[in-house]
Every structure is written in structure tokens, then in C-alpha cells.
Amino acid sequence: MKRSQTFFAAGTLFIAGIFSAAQAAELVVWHAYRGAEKSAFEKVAKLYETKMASKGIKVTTLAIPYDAYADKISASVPRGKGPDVFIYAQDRLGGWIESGKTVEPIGFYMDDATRKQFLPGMLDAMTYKGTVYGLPLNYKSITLIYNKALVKKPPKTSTELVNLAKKLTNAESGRYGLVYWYTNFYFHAALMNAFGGHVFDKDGKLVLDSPETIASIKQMMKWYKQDGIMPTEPSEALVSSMFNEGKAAMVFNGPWFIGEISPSVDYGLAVLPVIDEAGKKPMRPWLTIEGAYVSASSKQKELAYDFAKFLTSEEAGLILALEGRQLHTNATIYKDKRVSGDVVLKAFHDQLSSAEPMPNRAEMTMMWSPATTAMNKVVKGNATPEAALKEASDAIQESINALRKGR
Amino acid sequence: MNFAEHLKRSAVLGLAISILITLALSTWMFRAEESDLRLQHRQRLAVMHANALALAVANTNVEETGKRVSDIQKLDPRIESVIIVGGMQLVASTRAEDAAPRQLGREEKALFDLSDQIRTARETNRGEDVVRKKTVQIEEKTIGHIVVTVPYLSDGQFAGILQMKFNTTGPDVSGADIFSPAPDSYTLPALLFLAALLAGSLFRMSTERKVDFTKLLALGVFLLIALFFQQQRLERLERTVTQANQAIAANYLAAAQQYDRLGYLALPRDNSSVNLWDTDHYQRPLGLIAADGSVSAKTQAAYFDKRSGFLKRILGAIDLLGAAVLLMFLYGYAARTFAALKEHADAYTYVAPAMIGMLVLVFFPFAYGITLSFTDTTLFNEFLPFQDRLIGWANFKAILGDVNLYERTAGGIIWNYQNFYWTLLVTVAWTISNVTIGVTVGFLLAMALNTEGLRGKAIYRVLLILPWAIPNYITALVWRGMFHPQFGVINQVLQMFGMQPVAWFDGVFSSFFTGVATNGWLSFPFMMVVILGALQSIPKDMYEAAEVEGADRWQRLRYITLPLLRPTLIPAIVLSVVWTFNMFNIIFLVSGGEPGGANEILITKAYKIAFENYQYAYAAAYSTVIFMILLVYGIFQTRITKATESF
């Protein structure tokens, strides 16, 4: 009974012991991959180790799903608990540097030649008020996709588009020329920025009622109504069903989208078109960009810089690109001979230089619901843009008020 | 001892412990109301000196910045060092192992950030025409030693920090010690309750009335001796509030006849003119000291009223909180709880592991969303303190004093879907249409089940079971596909017969309807299982005996199989309402709400209010009216059937 009482307590400090030795030098990161690009990251994250096994640090990566995840780090980071380095897209960035004690200011450590790896507007995406908050790592943004057994040359423009789509479509058997999510904001954004529209300007005021936004959505009503060339009621699934069944010609999707298709389809991949009716500016899709953060809870936040520096260098970014498929954000990997020969990373690769990072303000949660409500206001009919955009920017306008008082 | 002694005893012990539990709590109230001025009058002090060096250096070359802070540090003793940072650049410093001017280094971190943060809060507040972030930050790690940093400018531009430390624990300007004051009377409190005793003792407390003198003289003596000590107290910090602002004048004054003399900044002569060296953690001018340093009684009365409202509040609750402990004692609750937890001593012990873990786990989150919803937090003012917050009961009012649901035009009337009746209008309609479909359909499968000599009946119970076994987040998603409008099988279906597709999410009704029938599919298996072992525990010869006496097939089930149903039957019913009340999922998942939000149950509004518009009180202060409700239903669904009774 002593004895083991003795063997219980030596076990215990042993085991503390250890725990204590180990934290000095763990690095703790926090993700949400899944499959080949967990894998591919836990590589990355590996070479990290080796790299610096000269001051014996480690690595522990940590896969947290992804519907908990921010709500997570949330509720651990201001506490003082949690990860050193956290990736996520830069959608909840504003909400976690509003709410304080989340996402540690970076700005300090960078250098130039830091700033200047990126592709352009990656970093826009991870400062918020003029301070950066994080590294971006990889983009996301939709582009145009294409039955290549149906469509032979992808459309340039507008007027191309339409014309080819008309020929595509029979609403009849159900097939259409063009399919994709019109009525999810977060697609339409697209034709928006192509005619100069934003949700919010410079300053944080709302400009969603702005005349170009009305106008945007007017040449969406243009395709959907006069001509004809989209089915009602989209939505992720049923683009993916019927790009599969072969009953749409083309598509505005992004890289998640890539997995989706079956492999009876072949597939090719363009540049959003320009839209003649916006004196041929290009269509501008939204990028979403994941960062990897510094948490503001981290006992060694140099050294987490550090790490989050190397997952945007050129070396990690090959392996991140190649073997987890992301867009990575390094501008010389886009020279390598292995990505610039990949179809899908060079076609989205294209689409960036007429891209725009989606807005990191906190508000954006708020436009979501009201936007996506006037959305299908004006799809089915119910009111003009003018109106529907009218309402919609007033009740985000009240939510913002409710949130923005004064002291 | 008979009961009236007991009654007496009791009287006098209820008084001791009531006045004492309420001399105990305001004194705390007050004590914790004076440490929180001392901390202001200290702050408020150091931010008066930052402010007025950050002024003095504004527009000014580095050099002379550097002369200028140099001589004001020197001047004060109570200034221990100044230090100020440029983006990368620390400008000027007082310390002179800082050798200023010079690039900032590594571990110097945190003065860059803090620099960008106010620089931002800055332009947060021009930004968006309200003011809601500090750009005065101070930092006390040891009591009287402050670190206050403001923002300074350049040709009307940010250009930086000013970081000062302040040392407050040295003699002040004016001389006065204002925060050393009198010790508590207690004098005049212990003498009343004598006194009371005296009384009480020629008097005897009655049983059959429930008001006689004795106990109106506890609750006269009682109230008399605490609002006594409180307006005693009142009275001294009101004074304390008064000498510390006249404290802050003097210092005021003689900084300023130095920056005076010094040519820095020029006193302003005239009262009238804003003071703006006095200001609060928003730079906003206080406006209790005008600037030439003269003190208005008008405003500082009014600043305390301002300032006392909160807490004359919280005197106000520790009364009614002493007087209900009173009032327990006096009435003989007290007495009895205290013989309930001797008598069954084992047995409270025995239940108390779980009783913790209810208070930690049920009774805390529950009280802490009742506190907040009286609060107007959201996303961006969580971290500041809880009295700021505080705003009574406007969240309620907003919610149900909102009696806009609807507006009459020349096109007909228009429904405001976001009001809260119209909301709570769907809610029930969606509970009764549920319950209804989900107990028919339950009790008729129930009844079909229950055939003797049914063939396969374990089969049928199985497969009329599946709907409740499957996650309703799959079922939800399932129905949500089969009611697209072009896709989906419904609509297919009502092609196949020649009929026109329906937009099911475009119409309030057909939305609503949407929602019912995936529900409904969902809940049918638990009212039929809850059924089927109803009936089967009703015993044969019931229906026998009646079959003996010729009642017909409708009088047995009017007359056996529904009374016997009852008790089984109400408790589900009552919980299956509870449930589908605060079913998130399906409205959730199915309609979303759609058509503009016309679909919201309580619940997923609220979720909306909390987690999409980041309005945490207001959706708490929802929360707590959906829980009224429910908790209205309980009550009297529990009154009118005696459901209870049953288990």
C-alpha cells in the first residue's frame, strides 16, 4: 500500500516533470484541415521541427472541426487558454479584434520582405483599421467552370456568355447555359464589385443600397429573367447535381467545388467574363483568405510569429500547394514549373488579378441575412432592387447602430 | 416555552440578524464605492498631466519635444519618467538610459501596439460619429503608481504616444487628505435597537393576527436603522466627492501657471472656455472644472446624483433583501426551514453533491443570461465593467413595447415579420400544429399497432420508429432538398399529376407548412410509442366487461380507452410543447426562416440576435421572455390537469 502510494507520487512528478520540460519549447497550432490538407500541413509543420532542432522546439498540431472552431477560440483565447498560432479565414477577424484579447497585433515583427512575398491584396485581407493581425496563407475564390463537352470556348464576355448560354439552355428538359448560387450574396459579390458596388465603404459606412449594387443586381435579374439562362432556386447542392448530371454548361465556383465533380464530367476552368454592361469592367469575385494568427494569449508569440512566417515562406507554400491543394499566398511559387502546370491552382491563380478580399469587418455577419433576404425578394419578384436594397440596408443599419453606442 | 415566547424570540433574533445582514452589505457597497473613487480621483489626476504634456508637445520638432517633456518632468516630482513613441521611433524619453531618439527594440513591442490601438480607437470614434473606444489607456499594477498613455498630435494629425508615469502616492498639491475619513457611527443604530427590545419585551407577540405591534415595531425599527446609516454615509462621500474635486481644481490650477510660466501652454482666463486637460478615458472634457480652475457647485451636484444613482439603487435592494429576511423570521419560515434542515439533516447532505452541481451547471448560466439581458451588451463593449452596461429594463421594453406588427397601406396590410408578437404569433401556431399532427397520427398508429393478431407488427414497429431514430439534422436537410421547388420530389410529384409546382419558400404558409411536415414526421414515433404502451397496459377484461354490459366500439374507446390514456398522455404532451416550443433545428435547417424572416420561431430569432447581429443582451433578454412563457405554460397546463399527479 506505502509502496505504491511512492510509485503513484514519483509517477505523477515524473509525469509533471515532463509536462513542464515540453511546454518551454511546444508551439501549439490549431487548424481545421481535413485529409490531404491536414496531411500536407502536419508535413509543413514537421519540416518546422526539423528546421529548428537545434533549439529543440515542437510542433503540436491540433485539427479542431470546423463548425466549433471559432466559437472555440472565442471562448479559450481571451481567457488565457488556448493555441499560440490559429488559422482561420479572415471573416471573423474583425469580430475577434472588436471583441479584444483573441488575435495579437503583428505588424511589429514584419519586414519588408515579408510584406512583399504575398500576392497582391492578401495582406488587405488580414489588416483591420490600418494594424495587420495576421499572415495570409491561402485564397479562395470562385471562378468560371465549364462542361468542356458542351462548351468548346469559354466565354470572354458578358455578351458571349449570354449568347453562348441561350443556345445551352432548355428550360424545358431542365438543362441552362449558367448555374451558380445567384441569389447567395457572397456569389453575386462578383457581379457587384464588376460594377463598382461595395457593402461598405472606407470609412465603415453601409453603401449596399449604393446605385451600382442596384445595378448589379439588375444585370443578374437580366440573365435570370429576360434571358433565361439560369434556373430558379439555386443552391450549392443543385449546382453541384446538375454540373454532374451534365444539365449545366457552366458554373461560378470555387476550389471546394473541384472535389465535388464526378469523374464521368470534363471539366476546364476560365476567368470570370467582363461585363460589357459595366462599361467591360471585369467580374471581381470575393476572396476569402485564411491566416494564420498570433493568439494574443501565447507565451511566445515570437516564436509563433516565427512559425507563422514559415508557413507562408516559398518552401512550405510548394508543399501546401501540391500536396493539400490550397491557393497558397507566396507569389514565387506561382513561378514553380509543378504549380504554373496545374490547371486548376493557375486557373484560380488567373482569376486573382481581378479579385477583391471580402470585407474582415465585424458588421459583415449582420449583412448576410438581410442581403440574402432582398436577394430572393427581388428573384421572386416581390419588390424592385431599389426597394429590397432600401430595407435590407436599413435593418443592417439599425443591427450596426445597436451595436455601435456610444459611451 | 409555549409558541408566542418562540414567536418573540424569534422577532428579536430575525431583527439582529436583518439589520446586521444590512449594515454588512451596504457598508461593503459603500466601502467598494469609495475605493472606486480613490482610484478615479487618481486616475483622473494623471490623465490631467498626461493630457496636458501631450498638448504642450503638440506640433512641436523633435528637439524641443524633447526639452519640453524634459522640464515638465522635472518641474513635478510626481512625474517619474515620460516617454514618447513615434510608429517605430521612440521621439523623446526622460530616462536617459533611453538615449531618444532611437528605433524601437525588439522587446518593446507592446508600445507599438499600443500606439496603433489608440490611433485606431481614434479613428473608430470619428469613423462611425459615436464614441465607444478608449484612446486613453491606463495601466496600475501597484496601487499609486500609474501608467496613463494618451495620443499626441501633429499639425491636428495623430502622431503618437505619450506615456507617462505618475506617481500619486506622494503629497498632494492641495494638502488636503481627503480620503481619510471619520470611523462609522454606530452609535445611534445599537441605541434604536435597544430600545426596540425594551418596547418589544411589554408587548406580546400575536399568533391569530397577522399584524399586530410587535412585529410592525421590528419592521419600524428595522427600516429606520438602516436608511439612518445609509443617508449618514451618503452624506460623507457626497462630501468626499466634493473636497476630491476641489483636490483636482488646485492641481489643475498650479500645473497650469507653470505651463504658463514656461510659455508651453497659455492659461486660459475666462471660464467659459473648455477645460481640456480634465477629461475622461474618451478624451471628452468632464466640464467639472472650467478652465480657468473656478469649481461650479450646480455641476458637481448634479455629477453626484449622476454618479450616486447606481448605488443608491443597490442600497435600496439590500433593504428590501433585509426586510424580506425580516418578514421571514417574524412569520415563522425562518424558523421551520431551520428545523426541516435539522430534522433531515442526513438527507440534505446526501443531496447536496447534486445541488452544487445544479447551481453550478443550471442555476448560474440561468442567472447570469436573467443579469445580462438587463444589460446592453454586445459584441463591442463586453469588456466593460458591468456597471457601464447596465440599462434596466429597455431590452424588455424594446421587445414587448414594440407594438408595430403591422402597417395598413392602400395595397392591404403589411406584417412586420421582425416584430417580436408576430414572432411569438408563429411560434405557437407552429407548437399547436405540431402536437396536433404528431399526437392524431401518433394515436392512430398506436391504435392501429394495438390490433390483436396483427401479422408483423415488430416489423411495422420498427419501421414507424425510424423517423425518430434518424438525427433530425439529417431528416431536417432531407425534407429541405424534397421540397425544392424545381428539384425536388414534391413538386415532381404534383407535376406528375398535372399540377403547377409550388414555390414552397416563398409563401409564409407554404414555408410554415414546410416546417409542420418535417416536424410532424419527426415527432409522430414518440407520441405513438408513449401511446402504444399506454394502451397495452390497459387490462383486457375492461373492455370485456364493457363488451358484456353492450357498449359499442365507439363507447369503449370514449369511455376506457381515452380516461386511461390521460395521465399517460398529458405529460408527454406537456413535454412534446416544451420541446417543440424551442425546436431550433428544424426551422433552422428546413425554411431558415424564409420568407424574410415571416418563419423565425423565438428560439432561432434569438440565435439570430446573438450570433449574427452580436446583440448578447437583447438575445438573453429574449431568452428570458421565451422562458416566461414557458414557464407561464407550466404553471397553468400543471393547474388546470393536475398532471403531476400522475407521476
Second form
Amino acid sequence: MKRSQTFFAAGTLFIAGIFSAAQAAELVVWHAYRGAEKSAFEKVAKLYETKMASKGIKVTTLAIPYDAYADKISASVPRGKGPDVFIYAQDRLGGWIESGKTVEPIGFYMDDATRKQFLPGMLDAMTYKGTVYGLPLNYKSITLIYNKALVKKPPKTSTELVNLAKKLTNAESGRYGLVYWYTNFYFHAALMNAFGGHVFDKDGKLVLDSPETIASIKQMMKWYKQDGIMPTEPSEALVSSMFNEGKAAMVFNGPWFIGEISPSVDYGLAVLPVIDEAGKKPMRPWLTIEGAYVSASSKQKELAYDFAKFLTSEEAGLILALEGRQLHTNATIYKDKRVSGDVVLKAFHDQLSSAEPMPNRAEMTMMWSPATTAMNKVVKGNATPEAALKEASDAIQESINALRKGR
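Okay, that is the form predicted in complex with its partner chain; can I get the form predicted on its own now?
Coming up is the bare chain, nothing alongside it.
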């Protein structure tokens, strides 16, 4: 019997409840959630534990500080330590797979019902070189968030955006019409994608310094310098403080930002505008999709998969959405009036139609630092977009060559 057939048979027996060896088993699950997300996730884990009580299954969840999370997975799992299941976004997936002994392939466990339950495109983010390595759990992207006291009607085009932002900008008093972390490449990607730029082309070739990406940076610089609608030295902390102080009329930000908004601020959400200068193409923010992965070091992979599957179910999805305010990947939950009637959940779900999954290539981890350096050089006037992106591309390509040489 082939290895895949062996696992499939084991999975089938497990799902039927025939797995005496898993009696009194403990599942260890790592995540990086905080606040309401953490509470909702722990509630779902406890619910699974209750459902499996007759088999003595215990679920232990551990919240890992986000800044140390990826390195902790990379250091622990390949050495046979760490969790049975871990939750993380897809951008690291390719790197973990290429390095080996980190993520277990799970395609052979999956049935058609599980494959069909997800929103369009979600399972693709968990797929690397044709193999499924995780179950998509929730998604995040940025959208337009505005102060209703300042903005009565959110802009639908970049022309409307600039005109409105100019009226709402008063640099002397420290108020700006548009505020976002524009030197952070994650936030800039929405503009880059509108112009048709990419980090890698469909064949995996690095194309960061393409004319399209250069045009997108020039557009950002026009908003900053020529139109004067954005503040200097942006940061996540600055965006939050300015919005809460009524000094930022509109921001581009994600669902994580909602919890930072002061109760005194009446805010609204809208889909990011169409960019007139890019042929009236919509801003397409990167879609970060968190997956539930079975650890390659787990000694109980069938049980780990079953827990991951439960996390993506409608039952778990409603808890994670309504109590944790997560944008769950199960399509059925959006038919529930409590979800569809939630202003925040609906807004980010609406943005989904013009969002683009972040690449999950192994080389993505090498892009962030050089790209961020390039953005800062351009904004500070130390380099042209062409020169900054060329320098960044050279640095990234050098790292990629070293990676491929070491394989």
C-alpha cells in the first residue's frame, strides 16, 4: 500500500471513530491571537474538546507573541518539537515547505464537502506546487475606514479621494485627509496591484522593479508631495492616534485596526477606491489568509487534521466571526443575518471581491526588508523609484540565488 493510501485509510478510520490509540490524547495548538480573537478561538477549542469527551481528547492552546511566532515554528517543528496544529498566514508557507519537516500535506485527508465549503480562492492560498498543506481559516485585507464626522460620502475614485482629502487637510493643525502606512509595502501593495504590478510573475520571476510598480510608487508620492494629503513619517501608531484624535479623515487599514478605534469616533467602512490614473482599475489589497496547518512533527496527524477541519466548520465559523470578529473562510456563515448584518464583517467581505491573495512563494520572506528600505528611500528623497526598486531587486535576487544554491 502506498504512503498516501495508508494515510487515507487511517484518516477514514479516524473519522469513523475507530482510533483506540488516540485515547486520552492531547492536542497542542499554537496561535497568535489576542483579545476577543483569543477568547473566541479558545471557546471553539473547548467546544471540540467537549465533542470528543468520550474519547478523552484534550486541546491545549498556546498564544505565541506574533513577533517571535514564525521563528519559533521554524526552530521547533523541524526538530520534532512544538504543536500538533499551528495557525499562520500563507506568506510563510512556501518557505516552510521548501525547508522541509514543518508542514504536513493534507490533501489526501480532504473530502469534497470540505473543499467546497470555502469562499472562492481561499484554498488556493493553502496550495503549494499543486499540493494542499493547510485549511484556510480566516482572511484579512485593508479597506477604506473613515470618520463620519468629517466624511459624509466615501470616495469611489482616486479623483474623488484626492479632492475630498484636500478639503479636509489642514497641515498647520495637523489634520490630513488621508493617512496610512504608505512606506510599508504591505499597505502599498493595493496601489501596486491596481497598476498591474507584482513582486513575482506567474513563472516565479522577480519583477518588483517593473514599470507598473514604479508607476504605483510615483502615484503614492503624488498624494504625499504634490497633493499634500498625507502626513510625513507614517506608522501604525501614528495612523491610530490621528484617527482617534479626529486628525485623520480617512485611513487604509485592516480588521485589526477596528479594536483600536476610540468609542468616541463614529466610523464607517467602504471598498477602496478605483484608481483613475491606472485605467480606472480598483485598488487590490493583498489578502492575507491564515491557515490551520498540521505540524510535520505531530505524532497524531489524523486527530490534528480533524481539529483543523472543525475550526473551518460553519459551527466554529459563527463563533469566530460573531465573538472573535474574524473574517472566517466558510462561505455558509455569510448567509447568517447576524454576520451579513454586521457592518464591519460585511465591509471586509465586500472588499474581498477586489483583493489579491498574497504570494505564498518561499522567496516572499526575502522581499520585505529590501522593499521597505526602498519605499523609505523614495519617500525621504534619497532615491528615485527606479533606483530604489532596482537596488531592492538586486538584493532580493541575490538572496534568492543563495537560497536556490543551498537546496
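Numbering follows the first chain given and starts at 1. What you see is a predicted model, and the numbers here were worked out from it, not measured in a lab.
- The hinge between the rigid parts that move between the two forms is at N138; the other choices in L93, A371, N138, Y180 are more than 12 positions from any hinge.
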